[in-house]
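Only one chain comes next, encoded as C-alpha cells, the form predicted on its own.
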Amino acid sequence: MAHPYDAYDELRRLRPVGLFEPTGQWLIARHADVNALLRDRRLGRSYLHVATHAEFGHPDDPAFQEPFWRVVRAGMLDVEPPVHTRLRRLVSKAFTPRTVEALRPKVARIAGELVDGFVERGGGDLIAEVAEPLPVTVIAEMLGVPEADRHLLRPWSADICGMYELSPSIEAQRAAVRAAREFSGYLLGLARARRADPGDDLISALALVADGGDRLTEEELVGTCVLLLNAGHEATVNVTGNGWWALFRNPSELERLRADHGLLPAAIEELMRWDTPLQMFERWVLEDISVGGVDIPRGAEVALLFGSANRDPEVFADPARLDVGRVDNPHISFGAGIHFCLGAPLARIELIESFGALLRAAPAMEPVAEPTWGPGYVIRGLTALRVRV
C-alpha cells in the first residue's frame, strides 16, 4: 500500500500480462498495453449490454445492492454505447468547457479562503482542511446544494467509493447501498425542485437539456450527479494530499516550484504521474483478445494498473524521478477512450488553484509527521497530512 512501485517494476519486467489467481484478475501492467485497452472497444466497463451474470458465469448482484447498482448504472461510468454515448452527449451539453472554465474565478476565490484561514491557525491537516473541503465546495455550488447540506456529501461520497475497492467487506457494501439511497433521494428532490423553478445551476441545466427531444430521466439525473461528486471529488482530494507529499520528499523539486509558479501546470501533471490517485481500472472482456502474445478470453476481467503505466521507461524518461518541469508526460491517470473523465479540465482547475494559494501563502510550509496511507489499493490516499505553515 505505502509503495507499490517496486512490484510494479518487476510486473513490468517479468509478467507484463499475466492471471493473478487471487482475484482472477488479468494483470496490464505496461502503458501501452494499458492505453490500447481503454480504447478497444472489445472490452467494457460492463458486460451487461451483451450478456447476463450467468452467461459471465457470475451470481446475480445481491438483492441488497440493488439502490447502489440503480444509482450507478443510471450514471454514464458502468455503461456502455449506445447508452454510454447518450448519456455523455446529453451531460457534455450542460458540462460545457465554457461552463467550467467560467467557475476558474470561483475556484480560486474558495481556494484562497480555505488556505487562508489554515494558514491563520499555523497550518494542521491538509487533507481534511483543505484538500477535501475544495472539490466538495465546488461541486456542491455548481450543483446548487444548498450550504447546510453540504456536510453530507463528503460521507455520502466516500461509503459510495467504498464500493469499488477489491473485495469490500460486507459492511463497506452496506455502506455503499445506504449513501446511495440517501443520496439518490436527497437528489431528486433538488432535481424535481429545479425542473418546476430552475436556478444557475448544473441540476438545473442538467434538468432542462434537451437533444432532439431527448432528456435525461430522474435516475440519469441522479446518476450523473453522483458520478460528478464521487470522480471529481475524490480523486482530486487524492492528488494534493500524494502531491504535496511528494514534494516534500522531493525537496529540489519543490523548489523549483517555489521559486517559479509558471511551473504549476506541468508540476501537476507530473504528480498525478508519479503518484497516481487511481491505481488501477478494471474492464470486462467482451471478445477474445490477445495482448502482448498473451491470449485472454471472453468473459474474463483485466485490472489496467494505471500507476504501473505511469511509471513504465518505455514512455517516460527516468520515470522514477520527480520532474515538476516534465514536458513529455502522456500520462494516463485521467483514463482513455470514450470513458476518458469528462470532468478533467475543472479538476486541473481545481488542482492548480488549491497549489497556487498554498505555494503563495504557506512558502515554507513543511510536515511535521510521516503520513499513513489509507487503507485502500484502487482509490490511493492519505489518510491525514499534517504541516505547519
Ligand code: HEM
Given for the second form:
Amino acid sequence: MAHPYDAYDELRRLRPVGLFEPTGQWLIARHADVNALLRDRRLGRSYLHVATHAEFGHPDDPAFQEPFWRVVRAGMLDVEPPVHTRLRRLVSKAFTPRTVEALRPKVARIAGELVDGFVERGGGDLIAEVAEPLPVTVIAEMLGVPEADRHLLRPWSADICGMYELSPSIEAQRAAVRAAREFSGYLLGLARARRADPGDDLISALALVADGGDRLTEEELVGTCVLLLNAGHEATVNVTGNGWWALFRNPSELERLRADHGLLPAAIEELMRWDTPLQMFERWVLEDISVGGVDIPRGAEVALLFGSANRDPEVFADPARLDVGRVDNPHISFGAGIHFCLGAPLARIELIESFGALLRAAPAMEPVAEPTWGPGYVIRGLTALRVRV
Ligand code: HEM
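Would you mind giving the form predicted in complex with the named molecule, to go alongside the form predicted on its own above?
Let's see the whole complex now, leading with the same chain.
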C-alpha cells in the first residue's frame, strides 16, 4: 500500500489479468484493459438492475447497513442505465464546462484568501489549511450548505468513504452507516426548506428540477447531494497533497514549474497521473467476458487498477518519471465511459487555482517534515503535509 507502483510494474509484466485470492477479485493492471472495461456495458458498478444478490451468489446486505445503501444507491454513481442516464442528465446541467468556467473567479477568490492567510502565518499544514477547505467551501457554496454547518461535511464524508476501502472493519462499516444516516437526515431537512423557500443554489435547483416533467424523488435528491459533497472534495484534497509532495520529491520539476506557470494545466494532469488519488475502482461482470485472453465469468468482480494503468509504458513514455510538461497524457484518473467524473472540469479549475495561488504567493515553499499518509489503499492521500513558506 505504501509503495504500490513497483508491485504494479510487476503485475503488468507478469500477470496483467489475474484472480487475487484474498479479495476474490480479478486484478486488471494494463491501461488498455482498464480503459476498455470502464466503457464496456457488459460490466456494471452494480448488478442489482439485472440480478438479485442471490443470483450473483451473495448474501443480502446486512440489515444494519440499510441506511448506507439507501443513500448510496440513490446517487448516480452506484446505478446503471436507465436510472443512471436519467439522474446524470438532471444533474449534469450544473456541471457543463461553461457553467463551471463561470465559477472560476469565485474559486480563485477562495483559493487566494486561503493561501494569503497561510502565507501570513508562515506556512503550516497544507492539507488542513488549504487542500481541504478549498474544495469543501466550493462545493458547499455551490450546493448552498450554510457556513456554520460545513465543518460537519468532511467527517461525514470520510466515514462514508471508509466503506469503499478493501474489507472494511465492522467499526468502519458502522461509522459509514451512522454517517449516511446523519448526513441524509441533515440534507433532507435542508432540501425541504429550500423547496419551500428556494435560494440561488444547487440544492434549490435540484429540489425544483423539472425536466420534461421528470423530477428527482426526495431520496434521489438526498443521494445526489451526498454524492456531490463527497465526490466533490475527497479526491481534490488528495491530488493537492499528493501533488505537492510529488513536486517536493522532484525538485527539478518543481523548479521548472516555478519558472513557467504556463505549465500548470499540464502539470496538474501529470500530478494526477503520477500519484493517482483513487487507486482502484470495481465493476461487476454482468456477462461472460474475455480480457487479454483470460476468461472471466458472469458474477465475478474486477478491480481496475487506475494507479497501474497510469504507469503503463505502453501508453506513457518513461512512466515513472514526473514530467510537468508531459504533452500526451491520457491518464485515467477521472475514469471513462458513462460514469466519467462529472466534476472533472470543476476539479481542474480548483487545482489550477490553488496550485497557481501557492506558486505565486509562496515561491519558496518547502516541507519541514515527512508527511503522514492516510490508512487507505483505494483513496490514496496525505493526512498532513507541514511546510514553511
Ligand atoms: C481530482 C479530483 C477528482 C477525481 C480524481 C475524481 C475521480 C472520479 C472518478 C474516477 C469517477 C468515476 C468512478 C467510476 O467509474 O467508478 C468519478 C465520478 C464522479 N465524480 Fe469525480 N473526481 C474528482 C472530483 C470531482 C468533483 C470536484 C466532483 C463534483 C463537484 C465530482 C463528482 C463526481 C460524480 C457526481 C461522479 C459520478 C458520475 C457518474 O456516476 O456518472 N468529482 N470521479
